[in-house]
Structures are given as C-alpha cells and as structure tokens.
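Presented as structure tokens, the chain that follows is alone, the form predicted on its own.
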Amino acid sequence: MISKIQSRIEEYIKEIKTANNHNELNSIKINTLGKNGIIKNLLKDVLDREYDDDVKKNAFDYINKVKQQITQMILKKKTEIDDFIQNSKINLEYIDVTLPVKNNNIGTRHILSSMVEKIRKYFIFRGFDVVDGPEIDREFYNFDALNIKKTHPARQSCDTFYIHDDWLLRTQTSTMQIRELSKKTLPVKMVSIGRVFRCDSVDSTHSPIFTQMECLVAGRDPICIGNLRHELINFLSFIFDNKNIDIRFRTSYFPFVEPGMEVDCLYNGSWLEIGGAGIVHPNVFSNCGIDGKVYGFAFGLGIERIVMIKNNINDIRFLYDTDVRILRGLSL
C-alpha cells in the first residue's frame, strides 16, 4: 500500500525540484495540496478501502508526513525562484559608478549660497571683516543692546521664536554688530551674512526663515550719511552689474539707527525697496560699553530679495522649491 503511494509522490517531488517559475510551482501545489490534489485523493482512497486499522493508520501517518514534506519543499522552491528573480533584476539594473558621466546634468551650488559667497568676496576685497555668529542668541544681543525697548512689538512671541527664558532664534544679523562692538576695538568694518527667523506666515513675499546681510562701519572719525550712500552705491553697483546705479532714502524708524531710512534702488526703470539703513544710534554704542564720541552707519539687506529682483521672481517660495527647471534658470 505505502509503496504504491510512495511511487506517485516521488514523481511530484521531482517536478517540484525542476520547477523554473511560479506558474509551474503553483500548478504542482494545486495538483498535490489542492482540494482535488493527490494528497486529498490518497487520504480518501485509504479511507474508502477495506484495509486493516493498522494499515490505514500507517498509511495516514505516511501521507501526512509526505504532505508536510511537499509543503516545505514548495516553500523552499518558491524562495529560490524569488531570489533568482530578484538577483536577475539587480544584475539588469546594475550601474557601474566608476564609468564616466554621459551628460552634463551635474549638481551645482544653490543660487542663495552662490549669492552669499559673491557678497562675502566683495566685502573681503574691500577690507571688511566677514563675521558669523550663533543663530540661537540672547535677548540682549537681539533686542536690548540694539535699543529695542521691552514694549516693542517685535519682542512679542507672535513675532519672535523664543526657545527658553531669554534665548531665542535671532530675528536679524544685527546681533553681530553688538558682538563686534562689545570687543571695544575701533574702528569696525564688518559684514555678517546668515539665516534669521521670524514668525511670518509663508506667502509670496514672506518666509519664517530667510537670509540677511548686515554691514557696519564705526569708529572715532566722523561718519555721515554721505559715507553710507557711497558704500551702498558701490555695493549695489557690483550686485546689479550697473555702474550708473541710483538709490534714494525714505525716512523710516529703526530703534538702533537715528536717522533711519528705507533704501530704494532704481532697477530697470523702477524704484524697488531694497533694505534698511541709518546712522548708528548713540545708545547702541553705550550698550556695548563704548564711551566718548563714536560715529557709525549700518545697513541690512535680504539676500532672497536681491536674487528675486535680479531674476524677476515674484514669489520667494520658488527659491526654496526643488523644481530644477526654475533653479537652473537663475543667475547671479
């Protein structure tokens, strides 16, 4: 009895071992373990025939062992076929990274990073110190020393990201003016470029994170608005590649300068707001521990604003997007 069953089972075992794909394996699975497969039929055949109880028991035990064996063999074969398919895909998709590049679509620096570097080099050439400092700073450097009173709206949590106690994310690179002046080493010619943070909702002209540059010139020798205008014209002429650049000042209020003014630049026939400037307020020098007669001017500009004007972009979000079709078309 068992020998007859064994001969039929061995045929299917050979088929399992030689199966080359999932279709063949599924067909074998149906023929052996399915509702009308050989295992079911063998069990039914043993049950229907008039065998001794011992013979039936031995036959059932053997058939169940064979069922387990076939199940395990099918699972193992399925894994082998899956591995073969996966390895075939890997071999087909293999890329030799040592081969030379076939196109010119290579990476490059982001337009904002390039503009920052361009500005850095300009001021270094003109004898300025390019300084950087912490993005997380104290209220003293961000507000107090800059003559910004406790009641000023900018100090509210709806405008500034506070971290803990008097620690905050700097809202302006003017913090570096205070850090440099606090060294009490005059004269000072410095530029600071970096990220600043404000509680602004994202729209076409606002972002909670943006890049700002701050310029400060201070010393014992007299400095006037004419010096400020001269420095701004030189800088903007360089940035906009226009030796005949023109600017105008509009009276404005900034706590750390007096007088304070908005700076407009004549670009392509239109007056465009470019940043803020002014003569450093005496309280700023006093807050940094500098006594006596001191003169200075400062101005601050947004780097994104410069890039947007030069490239005729009306939405700041384009600069933070990952659409290379836009980024590739931007120029310094």
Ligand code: FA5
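Residue numbers count along the first chain shown, from 1. Basically, rigid core = biggest C-alpha set you can superpose within 1.5 Å across the two forms. From a predicted model like this one, the values you see are computed outputs, not experimental measurements. What changes on going to the form predicted in complex with this ligand:
- Relative to the superposed core, Lys78 shifts its CA atom by 2 Å or more between these two forms.
- Taking the rigid core as fixed, one finds a CA shift for Asp315 smaller than 2 Å between these two forms.
- The Cα position of His281 differs by less than 2 Å between these two forms after fitting on the rigid core.
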Given for the second form:
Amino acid sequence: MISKIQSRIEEYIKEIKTANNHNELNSIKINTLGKNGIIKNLLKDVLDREYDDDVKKNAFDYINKVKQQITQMILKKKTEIDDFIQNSKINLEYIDVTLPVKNNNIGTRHILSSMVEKIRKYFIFRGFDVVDGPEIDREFYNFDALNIKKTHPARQSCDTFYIHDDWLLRTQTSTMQIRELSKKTLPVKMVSIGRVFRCDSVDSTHSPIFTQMECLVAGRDPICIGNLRHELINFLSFIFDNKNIDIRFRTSYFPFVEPGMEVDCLYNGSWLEIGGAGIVHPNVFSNCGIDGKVYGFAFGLGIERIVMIKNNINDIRFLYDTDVRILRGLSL
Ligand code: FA5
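Given the form predicted on its own above, produce the structure of the same protein in the form predicted in complex with this ligand.
Below, the chain from earlier opens the complete complex, with every other chain and molecule after it.
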C-alpha cells in the first residue's frame, strides 16, 4: 500500500518545490493537508482496512512522517515566496542617490542660515571667538548674572517659557556674555548667534522663536562707546554692503549695560531699529567672578530684522515660509 501512495506523494513534493506563488502553494496545501487531502484520506483508508496492527502502525508512522515533511516544505516554500516578493519590491523602489539630478528643482539653503553663516565668517575673520550655547538655560545665565532684578517683568511666565524650576528657554543670546565671562579669561572678544524664545504673539515683526546675535568685547584696557560704535558701523556696513552706513543710538534701559541704548540704522532713507547695545554694567563682571577694573561693550541684534531690512520684507512670517521660489529670491 505504501509503495502505491509513494509516487503520488513524490509528485506533490515536486509541485511544492516548483510552486511560484501563494495561490499555487495554497492549493497544494489543501490537496495534501486539507480536510479532503491525501493525508486525511490515507489515514482513513488505513483505519478502514483490516490490516494487522503492526502493518497499521507502520502505515500511520509513515503517513505522519510524510505529513510533517510536507508541512515543513510548505512553510519553507512560503518563506521563500515572501522573500522573493519583498526583494522584488525593494529592487523596484531602489533609488540610486549618486545619479545626477535631472532638473534644478532642488532645495536651497534658508536665507536665515546663510545670514548666520555670513555673520559667523565675518567675525571669525576679525579674530572673534564665535561660540554656541544652550537654548535651554538657567535663570542665572538668562537673568540673575545679567543684573536683571527678581521683580523685572521679563521674568514673568507670560514673557518667558519656563521648563522646570529655574530652567527656561533662553530669551536672549546675552546668556552667552555670562557663559564666556565666567571662564574668567580676559580679554573676551566673542560673538554668539542662535535661537531665542519669548512668549510673544506672532505679528508682522514678532515671532515666539527668532534668531539673535550677541557681541561682547571686554578686557582690562579702557573701552568706550566710540569702540562700540566703530564695531557696529564696521559690521553693519559689511552686512548692508554700504561703506557710508549711518547708525544712531537712542537711550534705553537694559539692566546689564550702563549706559544702554537702542541701535537704529539708516536704510533707504528711514531709521530702522535693529537691536540693543551698551557698556557692560560692572555688576555683570562681578557676578561672573571678575574683580578689579574691567571694561566692555556689548550689542545684541535680531537676525530676522537684518534680513527683513535688506530685502524690504515687512512681515517676519515671510521668513518662515519654506517656498524655495521665495527663498531663492532673497538676497544676502
Ligand atoms: C535684547 O534682547 C538684548 N539682549 C540686546 C542687548 C544685548 C542689549 C547686549 C544690550 C547689550 P531686545 O529685547 O530689544 O534686546 O531684542 C533685540 C532685538 O531682537 C530687537 O531689536 C529685535 O530686532 C529682535 N526681537 C526682539 N523680539 C523679537 C521677536 N519676538 N521676534 C523677532 N525679533 C525680535
């Protein structure tokens, strides 16, 4: 009897081996292992016939072995078919990133990033340390050491994003004055550019996240407003590509400078405010552990403001647009 079924089983095994897809495999599965499949019928056949117990046992053993063999083969084939489908998909979706671009419809560097890079290069060339600092900082660096009183309105949670305890999102890059001065290695000539955060509502000139640059020059040699003005004029004539740029100071109050002022520059016939500046307050030096006579000036400018002035943009939201056609049109 066994020899009779052997040839049929071998045929099925051959079919399993050559099956090309899940449908073919499924029908083989039904024909062999299914309710009316060859295995079930064989078992029934052996049960129904009047064989000796020994013959029946041998037949059952053989049929079960065949059942296991077919089950394993079907499983193996199923994995092979799955792998084949997966690999075909991968081959179909393969992209050769080393091929040349077909058209010039590719992205462009954002104008703000380019401006930051331009400013960094300028100050590196002029011998400044261009440093980066944390956007998440402590009250000490953002307020305390900058001589900003505990009662100052800028410290309120309606102006500053607090994270936890005295941790906050820095509201100004002036934090970097403290970080650099705390190293206590004079003289300091540093510039830092980065994102700052304020609970300002969005309007045409304000954004809750924007970019500032900070410049600090400090040392034991006397420094006066003339030095500050000279540095600002040099920098702004480079940025605005105008050797005769005019700036003006308007008295203002920033607790970390004395005197403090707002800086305006004359552009296309109008005075436009670009930031704050002043002579570093002695308390800032002592808060950083620097004693004795020290002099310094500092200024902080809004980078968005500079890009807006240069490109005659009157809405800051324009700068956060990601349309490359618009971004390509802006000048540095
Ligand atoms: C300051 O942040 C001071 N740290 C600047 C400073 C540094 C003064 C060193 C003295 C010495 P102020 O808050 O004015 O100052 O911000 C400076 C500039 O950032 C502004 O002139 C403006 O150009 C820009 N700015 C301020 N708030 C926003 C905002 N919400 N969105 C976009 N730009 C802003």
